[in-house]
Each structure stands twice: as C-alpha cells, then as structure tokens.
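Here you get one chain, nothing else, as structure tokens; it is the form predicted alone.
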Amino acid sequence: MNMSTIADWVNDRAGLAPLKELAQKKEVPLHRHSLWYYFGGMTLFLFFIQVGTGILLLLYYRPSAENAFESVQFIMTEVQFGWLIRSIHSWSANLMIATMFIHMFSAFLMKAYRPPREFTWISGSLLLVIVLAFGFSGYLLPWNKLAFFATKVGTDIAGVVPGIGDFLLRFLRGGDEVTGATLTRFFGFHVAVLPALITAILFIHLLLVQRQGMSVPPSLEGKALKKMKFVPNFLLRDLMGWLIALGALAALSAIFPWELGEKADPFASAPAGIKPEWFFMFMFQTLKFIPAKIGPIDGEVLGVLAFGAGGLFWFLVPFLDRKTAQGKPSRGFTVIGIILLVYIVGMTIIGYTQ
C-alpha cells in the first residue's frame, strides 16, 4: 500500500479534503516586514517543546513541599539525560515568553489588530497573559529558596489589589503564607488550567488567523504584493528556523544547565538583592521606583493599578486606535509602541545592573 492510498483511505474516513485545500491556497504576502510573520509559528514551536518537556518531567516530579526539590534533584542526578529535558524546558519556557514577546510587539507596530483582526489581538493578548502565568507559577515548582521568596514577593503585589488584594492573595497561596499548599496549588495551575486555558484560546487564535490571513502594515494594505504559498515554500522556512531553535536550545542547555539551587526554607531568612524572573523584571524595577507614599495613597498600589490599567489599555487597543480603523495613518499609536518597548526594555536592563 502506496502513501497516496493510505491518504486516501484516511480523507475517506476523516474528511480532511476542506484542509488540504486551506493549506493548498493559502499565500503569505512577502514586503520588508515578513520577517516577523515567522514569531508567531517560533512561538507555537517552542510552546510544543514545553509540552513534550514538560510531560516527561511530570513522570518524576512530586508536587508537595517534603519531595518536589528532592524529586527535581532525582531529575537532575539519576534520570538518563534528565538534567538535559529540565534544561530545555526551562530554557525553552524563558525564550517561548521572548517570542511572544517580539511577535505581538511586531504585530502592534504593524497595526495587524485594525478592523477586522480585533478577536485575533484579544486572543494573542490572552495568550501572553497566560504565558506569563505558565512562567510565575512554573518557577516555584523546583521548591528552591530563590523561587519561595520570589513567590512571596509576587503575590505580596498582588495582595495590594485594592478590593480584591486579600482574596487574590489567599487564592494564589491557598493560605496567608507561601507553604506546601502554595506549590501544591501552582502545580495544579501549571499542569491543568492553564494548559487547558491555551488550548482553547490557542485554537481560536490559529482558527482566526486562518480565517483572515496574515495582515499587511496599513501603508501596504491594497497594493499588489508578491506572495509566497505557505505550503510547502513558507513552512519549509519555518522549518529551518525551528530547527536553528532546537539547536541553540540544546547548545543553551549543555553550555548553561538550568542550577536547582537550595532547598526553600521559610524559616531563613530572603536573600539579599532577590529578583523576579526578567519577563517580571521591568514591572518589579517601576514599582521600587515609585515612593512609598504618594500623597495619603501607597505607592505599591498606584504602581499595581497603574499596570492594571496599562494591561487594560494594551487589550482594547483595536477600539482606541480610530484612525487606524478608518484606515488613517495613527502615528500616536506607533510612538506609543515604541515608547513602550524601549521602556521595558530600559527598565529590565536596569533591574540586572542595578
């Protein structure tokens, strides 16, 4: 049996026929900007490497507080190339948030959430958040010292939410204090709501990319642009760029090992100069920027709602843009980006050196 039979014999039974087809017409339009259409498929690459990851890691990790270092430590030390999966996982979670990162900065300067891409931007911005919390509550899973009290930190700013501070915080540490109840509580969010969140959110994003094509910057938007098929012209060069990834994640993770670290201890007390993981970083520089009182309100909690409000703002942003909607150049909207990206930017670099 031939592979076009077997093909056959699987259209003839899954209805594939609408599929192939989509992927048959489906063009990528090439100008000086296309570069950055290839983040979005590096994004899902290295999403999928965390899953294949982070799967195995799941067949040896104790999710309690009396066994979760020990059993990374097992990882680590006794299982065959385990040091190396932790590795990659860790390095590939770190780099996946940089994609991400770049994809929808790229897509935000190019105005690709105009009319009538705004569920699609709502989608990615949903994405980004959960990425981000894949990240916060991954980094206490190892039970080490630096991940407890960078925990204790990160939900002591949550606690500052006006109205729903305490409530937020005791969900998030299943208690008043960072304990086993905490790891345990991450772990669940870690390996079934968020994942479950994504996947939903993942496949409505990808359904509508496909269903609107890849958007163009508006100053290209009806002129005749060369266009590349996606398949097999377009994939193959993703190919090549996920391959390039899996080598520098494997480089990454033979040269630089993910360290475990010491054992979390509540009782000790927190290292001097603690620091968030760096996607948190330039949030965390603004807030130790900002006095502890500023007038009769505390300065935390201006910096907290000012992010919540900035959150809001980066999630609305298909309806405040106007001009982009009724297809007008919106050149405040680009300042802003760019304003935007070079202050986390700035701000991060400031974290580390400081």
The other form holds:
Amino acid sequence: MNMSTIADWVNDRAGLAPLKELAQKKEVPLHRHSLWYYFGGMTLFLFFIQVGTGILLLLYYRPSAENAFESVQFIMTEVQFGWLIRSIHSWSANLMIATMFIHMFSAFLMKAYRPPREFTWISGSLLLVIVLAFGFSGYLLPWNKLAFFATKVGTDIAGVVPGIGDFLLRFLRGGDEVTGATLTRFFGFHVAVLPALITAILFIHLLLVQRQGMSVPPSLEGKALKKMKFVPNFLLRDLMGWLIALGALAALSAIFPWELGEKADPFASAPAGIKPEWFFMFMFQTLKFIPAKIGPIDGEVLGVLAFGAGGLFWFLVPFLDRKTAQGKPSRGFTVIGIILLVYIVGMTIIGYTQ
Amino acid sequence: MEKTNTPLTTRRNFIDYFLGTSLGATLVATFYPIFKFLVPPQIAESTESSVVAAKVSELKPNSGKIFKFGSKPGIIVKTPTGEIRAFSATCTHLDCTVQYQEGTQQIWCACHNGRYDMAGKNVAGPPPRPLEQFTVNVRGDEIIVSKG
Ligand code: FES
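Switching forms now, from the form predicted alone to the form predicted together with its partner chain, please provide the structure.
Entire complex below, previous chain first.
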C-alpha cells in the first residue's frame, strides 16, 4: 500500500477535498508589516506546548494545601526531567502571554478588527481573558508564599467590584479566605473549565481567520501586493519561528529554571518585595499610585472600575471605531493604541525599578 | 403581529408558549442547582472570641508577632515603652498580612507599601481604614487577645 492509496482510502470516508482546497488557496500577503503575522501562530504553538507539559505535570501534581507544594518540589527534585517540564510550562506561559500581547497590539494598530472581522477581534479578546485567567489560576497551584499573597490581593480586587463583589470573592476563594479550598477550585478552573472554554473559542477564532484570510493594513489595502502560498512556503517560515521559540524556551528553562520559593503560610506576613506576575504589573503599579480615598470613594474601587471600563472599551473597539469601519483613516484609535502600549510598558518598568 | 383568533393560531400559540416555558423551566431547573453548587457553603466563623496569643516573656519591646485568631492572622505589637497592643493582621487595602517594622516603629504591609502607626491607624500608602483593634489582657505570662 502506498501513500496515495491510504490518502484515497481516508478521503473516501472523510471527504477531505474542502480542506485540501483551503490549504491550496490560502495565501499570505507580503508587505513591510508581514512580520507581525507570525505572532498569532507562535502564540498557538506555545499554547500547544502548554497543553503538552500541563498534561505531564498533572501526572504528579496533587491539588491540596497539604500536598501541592511538596508535589511540585517532588517534580522539581525527584522526577526525571521534572524540573525541565515545569520550567518549560512556566516559561512558555510567560512567552505565550508576551506573544499574545504582541499579536493583539499588532492587530489593533493594523486595524485588523474592521469589518468583517469584528467577531475575530471579540473572540480574540475572549481568548485574552481566558489566557490571563489561566495565568492567574496557575500561579497559585505551587502554593508558595508569593502565589498565596498574589491570590489574596487578586481575589480581593474582584471583591471590590460594586454589587457582585462579595459573590465573586467567595466564588473565587471557595469561602471567605484563601485556603486549600481556593487551591482546589483554581486547579479545577486551570485544568478543566478554562481548557474547555479555550478550545471552543480558539476553534472559532481560527475558523474565522481561515474564512476571512489575512487582513492587510488599511494603508496597503487595494494595492497590488505580492502573495505567498501558505502551504508550504509561509508554513515553513512559521515553523522556523516555532523552532526559534522552542530554542529560546529550552535555553531559558535550562539556564533559569523556574523557582519554587517558600511554602505558603497563612499565618505569616507578606514578604517584602512582593510582586505580581509581570503581566499584571501595570495594574498593580496603578493601584499603588491611586490614593486610599478619592472623595468618598475608596481608591481601589475607582481603580477596579477604571480597569473594567478600559477592558470593555477594548472589547468593543470594532464597534467604536466608526472611521475605520467606514474605510477612512482613523488616527485617533492609532493614538489610543500607542498611548495604551506606552502606559503598560511604562508602568511595568516603574514597577520593576522602584 | 396581528392577532387572529382562528383555532389554528391559538393552538400554535399554545404550543409555542408551552414549549417555550418548558424549555425555560428546564434551563432554570438545570442551571439553578449548578449555580448554587458553585457558591461555597458558609462555614460558621470560629466561635473563639479570645485566644492566648503569646507569652509576655517572649516579646521584646519594639517588636511584633503574628498569631492565629481562629482562621485569621492577628498581630501583637509591643511598643518601645512596653505597652502591648493587638490588631487584625489583615491589611484593610487588599488583604495581605501586615508585619511590624522595628526601624520605623510602624505596622507595614509589603504588598503595596501600606503603613499603620502603633495605634493601628492607616498613616501612609493605599490602606483606606485602620486595622481592627483587639482587646489585650495579660494574665500571668500569657497575653490573651479577645474581640470587642
Ligand atoms: S494589601 Fe496592604 S497595602 Fe495593599
């Protein structure tokens, strides 16, 4: 039996013609911004690494306040290559969030959200929320000191949302305090609820991208652009990028294995120099700058409301940017994107240098 | 839509209504228990209203110590003049656990650099309220902390 008989056999049963056609038709426009096209695929690649290493870690991890820290310690010290798998999981999570941010901001600045891609943008925004929830829930799982306090602060922030705050706080913590119940809950989110959600939404996101093809920045739209076949030419370039990411990941994990820290102790003071993960740093730093009281309102309530409003704005951008939707240049939104980028980067730097 | 009362439309209306409400009822019946399941049960707060928090002899002047008050951390502070005070150790900002800083003689929260003075009053940083103060009684060598 040769390859083509196998292919025919499968094709007779599964009807793969449309897929083949899609693969042959898909083209990537080439222009001076083409570089940014790689980051979506790279995020996807890192996500697959997360799935793989996550499943591996699941074989040894034990989700309880008594055992979690020790089981991670066991993975790091006893299990063969356990340190490597855990380090890759942590590093890849961070790189994935970084590439996701790059992908998002490049899509924003190139106005890729304009019709008919509103849904693609919204599904992408949902993916952002889910990925951050992955990061937040995963951070607690090793049950170390930093994670314990990060979770206290994070869930308390959810608790100041007016109206539903109390419910949210108890829902997230699985009680009134951060305890083993919280850990079990976050574990459930991290390995069951969020994976289910992300699979569904990622599927929609990718389907839409395939349907609509690659977006071209408005300034280049309508011009005659060189195109490259996705299969195999662009795909090979993508693979190159993935290989580079894999190399970076391996190097980072081997040279800077992810630390475990000290076991969480609910009856210890928050350690000096406590910081959140870098992707929450800009919010953390903002909360530090807001004074305790602004008029009669607690500063943190105001901060949380502002972040909520900002998030909603980001979500609805395709509908708010009327100019881009009508095919006109929209400087305003470019400026907003750049200000936001500068704000996030700036606050992050301040957070780390202070 | 125009309302006609031919038997057919009424029957159809009835069926629509019947199916619609049963669908709604089924959804509610399905999701209500799920929703309720997700909300953790209220665990009775520990009824402990007073605990032996520390020994007088182990506390130096100008120092602090975290102790367990039921399921929550509390902090005892011995002022440089030897006075003993006790507070909830949960920061009123975003819930981190505070600590006593000998250098500044303040209660300090590492999370966002919140500061309280030795009376538990919020004096700097983001905390919006003073720390909850507990009553301190010394019986022999034991420091007994109670609520209220
Ligand atoms: S939690 Fe104490 S200062 Fe923010």
